[in-house]
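Form predicted alone, single chain, as structure tokens, below.
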Amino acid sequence: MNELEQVAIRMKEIQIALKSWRYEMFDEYATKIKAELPQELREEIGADEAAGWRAVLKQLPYNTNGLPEEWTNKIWLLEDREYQYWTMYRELLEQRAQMAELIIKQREYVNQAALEKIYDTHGSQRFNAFTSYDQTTYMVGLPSNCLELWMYIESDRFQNPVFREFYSEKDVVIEEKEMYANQPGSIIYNTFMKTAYDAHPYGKPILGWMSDIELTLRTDMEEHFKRFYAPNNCQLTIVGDVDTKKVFKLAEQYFKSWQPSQVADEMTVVEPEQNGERRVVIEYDAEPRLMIGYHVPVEPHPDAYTLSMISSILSGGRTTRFYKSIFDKQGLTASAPGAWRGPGDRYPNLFIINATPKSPHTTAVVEEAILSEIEKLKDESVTDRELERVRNQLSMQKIQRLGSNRWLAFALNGAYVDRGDLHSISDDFDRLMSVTPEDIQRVASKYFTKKNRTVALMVKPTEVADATELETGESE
């Protein structure tokens, strides 16, 4: 692990010295050489990444002679005073090959998925983890007689972690992020968020930027883990057939030695008020899509409950307005448009609407239909019957969820993380049920305005003109 870290540090130093544009230029050239290796040699190399890069090194010039003429004509691309950039890049490839060899060597000493195997042996379910905009969550379902086993394993996992497979796992993360980044839904979502937010971190991707991930060291992550994965920044949520006194006794026994750290303060950045519509058009060779968002508050702000009710009125079932009007009656979309609030729940977020037009309808036509439904919320009072129908659906949904330990665990966990109060689960539901037609008209008029709106459109290059029609044709 120490050898791997030294190699990674040197690779980072070289990559920074080359500058991103020069590094990408050299790397593209080397990757092309790698792809053009003789078929027989590629078969011999197989999955041996180290051998692959060493084969490339043999094909690359040792000095600037033999490099593309457009580079040698601008010699400062390759060498500049004390910097021999091409020599540095060759060293980088050698370090890359060495890292691949070290990772393979290290695997001899790694017992992969040992923790997962222990849990599987004891009947675990849904052993997983995820990171959202507001929290990182680790979860597992176990028989109740495995409570102490869980305490023993998790207390050790968080107090004494050894990130043995950091670099091989980082490569997996990079591959997944690259794959995700090229999906149309991901492209429009990330562009939409960056456009909607100026200051708040909600506008940044959860995993950060690719350039940061590529240059992150294991020691960087260890420092991050020590700071944020601490008892004063953590909560344990246990739901099931357990004895409360025993839970607290075991928690004291296994977690008492876990030392607190200097975690980040409460987020104080407030997104400035938006003073004009933001509109971005993404040219991409895929089926068109659109996202519309409005900045809105979160619970316990009184308007947040009305916004939740509005999302249920607009979308979420066959009796909702988007389904009946835009999807069913007009046939404008491939599926009913969705409406929800996100990307997080802890800080002021967005009321988001997404839709996929059904050919031959354009994003402009679908956007106009969605905005028409939004205007109806302002101009026409929601009927008591429609509101009661939504209340009944939400009540049934809550009853069904209460029968799930998993849902209870998520709900309790979220209540503490976002609000610091488990009673917010019942309080929020009661406040949601008390929303009136007058509240809906008032809140819709307050937040669903043009100056508070962000629109992201994904269109094929030939459809760009159609996508911008509403930009000049609609007034406040």
Contents of the next structure:
Amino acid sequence: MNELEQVAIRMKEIQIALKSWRYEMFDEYATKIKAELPQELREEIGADEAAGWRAVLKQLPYNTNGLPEEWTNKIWLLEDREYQYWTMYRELLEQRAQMAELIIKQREYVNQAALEKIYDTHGSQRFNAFTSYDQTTYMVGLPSNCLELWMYIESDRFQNPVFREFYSEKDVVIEEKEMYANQPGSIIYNTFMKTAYDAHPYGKPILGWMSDIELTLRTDMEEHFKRFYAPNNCQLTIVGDVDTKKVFKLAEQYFKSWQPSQVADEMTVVEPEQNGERRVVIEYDAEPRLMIGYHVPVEPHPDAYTLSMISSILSGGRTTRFYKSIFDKQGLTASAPGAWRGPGDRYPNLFIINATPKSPHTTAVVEEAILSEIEKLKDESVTDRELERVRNQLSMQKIQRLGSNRWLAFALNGAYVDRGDLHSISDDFDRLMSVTPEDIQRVASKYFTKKNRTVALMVKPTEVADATELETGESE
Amino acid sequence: MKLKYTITLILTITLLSASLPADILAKKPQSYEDVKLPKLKWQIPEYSEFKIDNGIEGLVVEDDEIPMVYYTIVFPAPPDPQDKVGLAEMTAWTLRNGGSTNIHADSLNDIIEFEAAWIGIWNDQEQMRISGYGHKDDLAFLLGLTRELIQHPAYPEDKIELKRSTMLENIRRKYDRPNGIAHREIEKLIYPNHPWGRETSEATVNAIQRDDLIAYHNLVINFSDAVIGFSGNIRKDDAKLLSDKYFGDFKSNKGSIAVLPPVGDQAETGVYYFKKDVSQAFVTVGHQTIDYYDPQRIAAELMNYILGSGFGSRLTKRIRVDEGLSYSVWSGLWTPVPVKGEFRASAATRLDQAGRTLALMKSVIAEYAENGPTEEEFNEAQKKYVNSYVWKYEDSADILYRLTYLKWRGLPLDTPQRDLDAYQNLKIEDVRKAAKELLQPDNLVIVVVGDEEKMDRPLADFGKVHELKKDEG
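Now show me the form predicted in complex with the partner chain; what you just gave was the form predicted alone.
Now the complete complex, all chains and molecules, led by this one.
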């Protein structure tokens, strides 16, 4: 629907011309007007977005002279030479109303949730898709008689998609981002990641920045789709009660016409070596949290296996070091601190530790306790029993996971994306099992250095001073 | 048990390398409707039952796919006393993490985790469940430890204090997340003065003493009404033998376990507002509804599915797909066994469109209550329920969990089969009737977490506004 795209393009132009600060000020004013509409009018408008914006437009003055006194007095942006911006903003609101109307009109041409309904009526489970740092995955569980239906639908949607509801779905993505923006765990995570990474995209949020989302056009998405959603950049994984020969035959039949694209491994940015500890404090009205990270390599780098082993020695059960020492014996945290590697597995990542202090203990005290456990890894050899326990757990986990079709499918997709080699699943396991106590001491000393460290703290605005004065050592 | 659709092979297709002779290529059907699908063959897997002399009833779901065994024991338990909310949670945690008088907690954890096994103890306001999972060769070892824990629990003071301080920290953190606030507040309004509507506070957590834990333990660890279940790589005869060996000598006395009291009236309809400085409002609405035994249970389940579950539901279509107002919008309808149930609908949305979202949510519910589903919606939902039933039997531990639940509740073990029949026999009129009789759009309790000053409509537009505050202290 080109009309819709034209409105979106015009909205984008105006928004860029207004500059974000001017746009935000105008918008705040319009929202206030909207909230103060007479009650009868609000009832009448109800959930009609277009009617809402038109009602606001009626209340807004045509020129800047009519704006409230506090604006005309204080703000130089409303002087004559800025007059055009106000006119543009009014046009933007009109475009918003039009966009809302066009989205409604568009519904006449859309058979909503058709795909979901087809799968659903056939008894599907977990029909969904996700985007992680390394991959985009489309998944569904189906009763085994639906194999050919799956071939039909998936081959059709990736070869012949029509992106009909882009702009209403974009609003949904904005809501998704807002949702994370109000979760303390997600706030500290994003800030921690962007502090740790200078160059590599692992430092950027998966959903991008709000301004990126707002200004993205449907045509931008189509470009992306054409490049990356191609058979030469894709693996289909099927696990379950199916006949192999039949699967290959059907895949050939349904997917053969899918044309390859020019996509290549385009991510060439290498994160430069960190040249000193990075520390960031987030002021937020929630109880304290902290994250600590070190830059580390990923598999098949030999040290990566040792790092995996270290994370299992530190966290993940009642006999791990973080649990026993920091949570149980010292009682410093609300739960045992976690240790894992992320945010992706395809490029060099971070060894990450997170913790939530238990009052009255501060982030500083918890940080000190974590760092002392890290030092212990360098100074003392881990015991044979600790290592043996982790090996036992890893072996059992391997058996256990074989019981899950879904886990196998994810593992096989991950092996393709991260390593381009399905054998890596068993190779990695063997290498992990052969990590020695000497490896652990050597690897801990190599990567867990102050210079290579990033620390993020979340503290209440009233307690910032306490949290940032690390050296005082006062905890209680 | 070996289900037909469990893993029989693994394969992946890297498209570039797929190449087969062209002559085997058949032509693609014109429409997905022309794709001929074979009939799905499956049946509800078998299970067996046993009973041992002291009254324990047992269930077994055999599944030899991997060499692991899961077991679970259900003990009926009373709800927390009003002045000691948190007692059951503290008891369950300390029982698991406190060790026994013979085995120190650290040694216990060490021997369990060294074997890569797991023991967990969990509770709600009606039951305490002790479960374990491990290699089949470790089963006797795990049952032995379970016996040791329940027979000689230590309940050491240091672990009680550790749990207490952890619970207090969680109370301190309970206002950090807007959706958490909304969910807690609406439970209190729908189940006022009822164990399901209570939450822990500094006072109730501090009031719990070691003696309370021990008294609770002695009351709950009673095998007269206990149910034990095993799933995985185990034979039924072994399950009975082991149950008898490890738990057969426990005396059973028909103790009187307090049951959940009936639920009183919900709070008066209106808007309950919790002010929080966030950029997204969290809106949740609800009211009381029928319990498990109501003849409309199955119709109600399908009715709610059409209204608020899945991408094709009414609420998702109108609020997410059409208007782009929320990432996640849903409704749920619970029909619990012991007391009245609950209908709920929720959405998170930007503050400047919270009023619009709430108005839309209310109108979608009202319209649906009035007219019920369309033929198409009903047919699709019915097919979905019937055809996806196979997933209920994917995992033997899930099957066992469900069976032990039914047994403990005294419900027929063939309930899933009866429910499936009921779904198949449902008519659209039943669902329309359920929508009309069960949804109460004029009787909603509305909870809003956010900043009203930044919202597009005053909350008074939606009813009398009551302001909610943080607890004292």
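No experiment lies behind these values; they were computed from the predicted model shown. Rigid core: the largest C-alpha set superposing within 1.5 Å between the two forms. Numbering follows the first chain given and starts at 1.
A.B. asks: Under a superposition restricted to the rigid core, does E273 display a Cα displacement of 2 angstroms or more between the two forms?
C.D. replies: After core superposition, the C-alpha of E273 moves less than 2 Å between the two forms.
A.B. asks: After lining up the core, report the Cα displacement of A264 between the two forms in Å, one decimal place.
C.D. replies: Reported C-alpha shift between the two forms: 4.1 Å at A264.
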